[in-house]
Every structure is written in C-alpha cells, then in structure tokens.
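Here you get one chain, nothing else, as structure tokens; it is the form predicted on its own.
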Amino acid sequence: MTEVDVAIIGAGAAGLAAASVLATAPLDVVVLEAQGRIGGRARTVALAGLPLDLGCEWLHSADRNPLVAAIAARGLTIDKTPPPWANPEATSNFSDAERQAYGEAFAAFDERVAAAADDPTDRPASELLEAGGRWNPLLNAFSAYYNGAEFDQVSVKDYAAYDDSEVNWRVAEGYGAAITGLAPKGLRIVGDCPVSLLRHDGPRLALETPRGVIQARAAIVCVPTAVLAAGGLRILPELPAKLAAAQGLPLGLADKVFLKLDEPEAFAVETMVYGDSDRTATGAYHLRPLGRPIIEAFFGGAHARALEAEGPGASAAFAIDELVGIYGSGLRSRVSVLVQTGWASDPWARGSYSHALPGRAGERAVLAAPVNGRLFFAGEACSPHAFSTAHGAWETGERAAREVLAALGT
C-alpha cells in the first residue's frame, strides 16, 4: 500500500461516491479512514431492535435526489411519509392561531431572505428577522436545527443558495446503513488510519499515517471543514485559500436524543412538539417517527454545544424535562434513554454540517477547486446548492473522481 494511484481521505458519503466512480477505472485506489467504521456523519445504529440514524436521516429533495434510486435498487425501503415539520397540523402543542401566525412569520422571513439574496453585499440572516417579532426565538431555533447555528452566524446569500424541492423521504432501515451499503464491492478501505499530514511538494503526494507514508499520484480530500480548520489534517506546502475557506464554512451542530416510550399508544404517530416557543434554547421533538415507540429529540446551535459541554446525559435530561413540562410528571417514568449524540465532541467530525458565515458564501467554490491537478476536494461543504446533505456530499465525491480521471488521463 505504500504506492497507489489515488488516495481518498475519508470514507463518508463523498469518499464512498468518489471510490464508486474510480472503481470503474484501471487505477489502484485506497480509501484511508480515520475511524474504525465507514459512513462519516451518516451513521445508523441498532438499539432496542430499531435502526436509529444518529446523523443524517432524511433524503432531502427526494424527488430528484440521486441516492434514492441507488438505495431502492439494493432492496431497502424508501418511506415517503411526509415529515411533521411540513404539516402545520402535526405540531400538536400549537393552537390553530399559533400555527397560522408562525407560518406567516416564517413565510415573511423567507420572502425577505429571497429579496436580500440579490443585494450586492452579504449580511447575517438575523438582520432580516422582524424587529421584536413574537416568533423570532423559534425562528432562530429552527435555524439551529436546520443550519446548526443561529441566524446571526448564517450568510443570507448562502442560506438562499440552498436548493430544496421540499420533498423529504426516509430509509426505513436507516440512511447511514444505506450510505455504507453503497460502497463498491472489493473497495480497499483502511480503517483506523487517519492522515495527519499531506505533502504535495514532491514528484508524488506523500500522506503520513500511523501505518506509514503512502505515496499517490492524486488525492481526494473528503474530511469535514472543522477538521481542516483545526489542523486535524495538515497540508504542506500550506494552501492559505483552502484553510480560509474551511474557516469560513464552519460546521454547525445538530444533536439528537432518542427516547423509548413504554406506552407509545398514548402519542399520535408522526407528530411533533416544541419544548418552548418563547426561547431559542429549546428542543424539537418528533413523536413516533415511522410509527415506532420512540421520541426523537433535536437540539441545535449554541444550545446543543452548551448541552455537550455539560457532559454525558445533559441533553437527555433536558429533553425529558421539557417533555415533562408538556405532558406532565408522569412521563418521566414512561421513557428511557436509548442514545444521545455528541457530534461536536467527535474528533473526526467536530460538528454536523456546514454553513457559510456572513460574507463567506463564495468559499464553497474555493474549497472545491482542484490544486495543480493532484489535490481534489469533496464533501457536503463543497456543494454549491445541496450543502449540509448526504446527497450533496455524494455528488461532490463523484465530481472530484471525474476530475481525477481527467487529470490522470484515464
């Protein structure tokens, strides 16, 4: 393994997509994965007989998502039940008047964003919230779930650039399981093999790993921006534009808690509640997803980071406390914690998905650009219109692989 044609750094959706394209060419390819598993931020675990997606879960823009057909072709179940956030009636702790008022506030905010996106200068999306608006705390909470950060950290131009058909489906067996199942057969993946240093000043690239130095004609870098920005993978000679791009596209944070219900029939299937619509530091709770006996809690942005910082169990305790505030103290004895995530604490992720800081929307193109026909970059942060999604990552991996084939004359 000391010399290969192409080294792919990272076995998440982008890395696996790149490997799928390169598998059709007469090239010696290796995938170097820092962890002992593949999938990256797409991860399904089986607990209490249920497949739970700890990372990405929804096939966004499913009516045109390139992964849908590939996943279905492998015999997995595509569930087309709409998400509860797309159905105002599904927010069970809102009155009809509250549902209408929140919907109108959201629509008005989106209209202001669309208009501001055409302005020559960028700005924080928070500037477009209605001054003193009743629903501003919940709109900011939405941003925390959706972007992984509150609107003051989100570029208007980048937010508006996301292209969403608003059709969202799920994989019953788990999206993470589906992504890992798309890895081509015979693919050489070396786990527990982080690349600490990538040198590109010699006749061949040199990748330093715990298993020795690997030389390659080309490399595809598929690691999260937060890892690049923190020096988890150093590139020498340095590429200041790439580092600046990674810093301008930080990973927001979205964490989950899965709670098992002892009496699931007491809760309506595919409904949701918000913990407290008067504050941003609140959870969104998906009740009985896919009819299962669970509640899936979501926390995002600064609130999710604060809960992670409190230590193990903090997010689960917060979720149960908020739900008790809605359903009464009897709920406490009827739920048990299955699992909670901590993506910011994962050294190989350091967050959930990227958002552009105000004024930095153009960094996605900078990050994605090849370097000297030997270094190529992929991952959801490199996607111009499908960032923060698994299919966006997949598409950039395929694009980077095609760039490699062209550069190597294959």
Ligand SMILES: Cc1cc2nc3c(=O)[nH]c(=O)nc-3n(C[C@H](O)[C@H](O)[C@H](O)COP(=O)(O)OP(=O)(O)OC[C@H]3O[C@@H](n4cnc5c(N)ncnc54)[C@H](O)[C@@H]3O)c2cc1C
Given for the second form:
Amino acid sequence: MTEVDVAIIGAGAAGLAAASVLATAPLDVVVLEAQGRIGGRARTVALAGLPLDLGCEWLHSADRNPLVAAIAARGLTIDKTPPPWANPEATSNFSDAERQAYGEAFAAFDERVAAAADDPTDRPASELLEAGGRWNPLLNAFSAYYNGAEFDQVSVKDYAAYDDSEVNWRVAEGYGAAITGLAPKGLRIVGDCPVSLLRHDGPRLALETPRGVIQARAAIVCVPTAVLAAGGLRILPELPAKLAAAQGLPLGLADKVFLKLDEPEAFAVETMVYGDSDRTATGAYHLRPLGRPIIEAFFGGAHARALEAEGPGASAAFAIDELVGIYGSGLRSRVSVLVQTGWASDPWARGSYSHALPGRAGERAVLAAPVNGRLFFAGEACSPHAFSTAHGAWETGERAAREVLAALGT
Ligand SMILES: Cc1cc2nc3c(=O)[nH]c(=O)nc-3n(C[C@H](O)[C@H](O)[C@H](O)COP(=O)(O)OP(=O)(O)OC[C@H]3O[C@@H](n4cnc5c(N)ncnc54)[C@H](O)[C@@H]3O)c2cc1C
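So that was the form predicted on its own. Now I'd like the form predicted in complex with the ligand, please.
Now the complete complex, all chains and molecules, led by this one.
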C-alpha cells in the first residue's frame, strides 16, 4: 500500500462519495480514516433497539437530494413525515398568538437577509435583527441550532447562499447507517490511520500516517475545516489560502441528547417544545420522533459549547431540567438518558457543521479549488449551496473525484 494512484483522506460522506465515483475507474484507491469507524459526522448508533442519529438525521432538500434515491435503492425506508419545525402548530408550548408573532418576526428577518445578500459588503446576520426585538433571543437560538453559532458570527451572504427546498425526510434505519452503507463494495479503507502530514513538493504526494508514508499521484482531502485549522492534518509546503479558508469557515456546534420515555403515550408524536422562548441558551426538544418512545434534545452555539465544557452529563441534566420546567417534576423519574453527543470534543470533527464568518462567504470556493492538478478538496464546507449537510458533502466528494479522473486522464 505504500504507493497508490489516489488517496482519499477521511471516510465521511464526502470521502465515501469520492470513493464511489473512483470505484468505476481502473485506479488503485485507498481511503485513509483516522477513526476505527467510517461515516464521520454521519453516525447511527443502536440503543434500546432504536437507531439513533448522533449526527446527520434529516435528508434536507429531500425532493432533490441525490442520496434519497441511492438510499431507497438499498431497500431502506424513507420516511416523509414533515419535521415539527415546519409545522408551527406542532410547537406545543407556544400559544397561538406567540406562534404567529414568532412566525412574523422570522419571516421579516428572512426578508431582510434576502435583501441584504446582494449588498456589496457582507456583514454579520445579527445586524439584521430588529433592535430590541421580542423574538431576538429565540431567533438567535434558531441560529445556534441551524448554523451552530449565533447570528453575530454568521455571514449574511453565506446564510443567504444556502439553498433549501424545505422538504425534509428521514431514513427510518438512520441516515448515518444509510450513508456508510453506500460505501462501494471492495473499497480499501484503512481505519485508525490519521494522516498527520501531506507533502506535495515531490514527484509523488507523500502522506505521513502511523502505518508509514503512503505515496500517491493524487489526494482528496475530505477532513472537516476545524481539523485543518487546528493542524490535525498539516499540508507542506503550506497553502496559506486554504488555511485561511478553513479558519473563515469554522465548525459551529450542535449537540443532541436522546432521552427514553417510560410512558411515551403522555406525549404527542412529532411535536416540539422550546425550553424557554425568552432565552438563546435553551434547548429545542423533538417529542416522539417517528412515533418512538424518545425525546431528542438539540442544543447549539455558545450554549452547546458551555454544556460540553461542563463535562459528561451536563447537557442531559440541562435537558431534563428544562423539560421538568414544562411538564412538571414527575417527568424526572420517567426519563432515562440513552446518549448525548460531544462533537466539539471529537478530535476528528471539532464541531458539527460549517458556517462562514462575516466577510468570509467567498472562502467556500477557495477551499474547494484544486491545487496543481493533484491535490483536491471535498467536504460539506466546500459546497456552495448545500454546505453543512450530508448531501452537500456527498456532492463535493463526487465533484472532487471527477476532477481527479480528469487530472489523471482516466
Ligand atoms: C449534531 C449534528 C446534526 C446534523 N444534522 C444534519 C442533518 O439533519 N442533515 C444533514 O444533511 N446534515 C446534518 N449534519 C451535518 C452532516 O453530518 C455533515 O455535514 C456531513 O456528515 C459532513 O461530511 P464530511 O464528509 O464533509 O465530513 P465528516 O463526516 O466529518 O468526515 C470527515 C472524516 O475525516 C476523518 N478525519 C479527520 N481528520 C483526519 C485525518 N487527519 N486523517 C484521516 N482522517 C481524518 C474523520 O474521522 C471523518 O471520518 C449534522 C451534523 C451534526 C454533528
């Protein structure tokens, strides 16, 4: 394995997509993956007999998401039940008046974003919040879930560039499991094999790993921006524009807690509640997703970071406290914690999904650009319009693989 045609670094959605395209060509391809599992931020675990998605869960823009057909073709179940956030009446701890007022504030903010997107200069999306607006804390909580960061850290131009058909489906068996199931048969994947250094100044690329140096004619870098920015994969000679792009596209943070309900029938299926609509540091709780006996708690941004920093158990304890505030103290003895995520603490992710800092929306194209016809880049942060998603990552992997085929004349 010391010499290959193409080395793919990272076996997340982007790396697996690249491998799928390259599998059709007469090339010697290897995927080098830091962890002992594939999928990266696409990860389903089975607990209490339930497939739980710790990372991606929703097939966003499902009516045009290329993964829908591929997953359905494997015999998995595409569930088309709409998400509770698309149905304001599903937010069960809002009054009708609150629902309407929040909906109007949200729509007005969106309109201001759309209008500002074409301005010559970019700015933080927080500047478009209504001064002193009643719903600003909850709008910022939304940003924390959606972008992984509050609006003051989010570029208006980048936020507006995300293209969402607002059709969201799920895979009953788990989106993570579905994505790892798309790895092509016979693919050579080397696990527990982090690439620490990629040199591109010799006749062949040289990739340093704990299993020795691997030489390649071309490489596709599919690691998260936060890993690149932190030096988790160094590239020499340095590529300052790539490093700056990775820094301008940090990974925001979103974390989940899955709680098991002893008496699930007391909760309406596919509904949601906010812990406290007056605060940004609050959870969004999805009750009984797919009718299952669980509550899925979602935290984002600075609040999720603070909970992770507090240590194991903090986000679950916070979730239960907020739910007790809504449903009463009897809930405490009727829920148990199944699992909670810590994506910021994962050294091979260092966060959940990318957002562009104000003024940095152009970095996605910089990050995605090939270098010298043999170094290629993929991953959700490289996607121009579907960044932060699994299908966006998949599309960039396919694109990078096609660039490799063209560059190698295959
Ligand atoms: C909590 C959460 C909820 C989400 N919800 C959704 C959702 O509902 N819908 C959706 O579409 N998306 C969602 N996403 C985002 C989606 O999961 C990601 O955008 C997508 O999976 C990223 O794929 P990727 O291939 O770009 O990166 P990754 O999946 O991060 O893959 C990168 C791979 O590279 C490996 N790696 C890192 N460094 C090295 C190294 N030095 N050497 C070798 N290997 C290395 C990692 O271990 C990893 O396997 C969510 C993410 C999170 C965390």
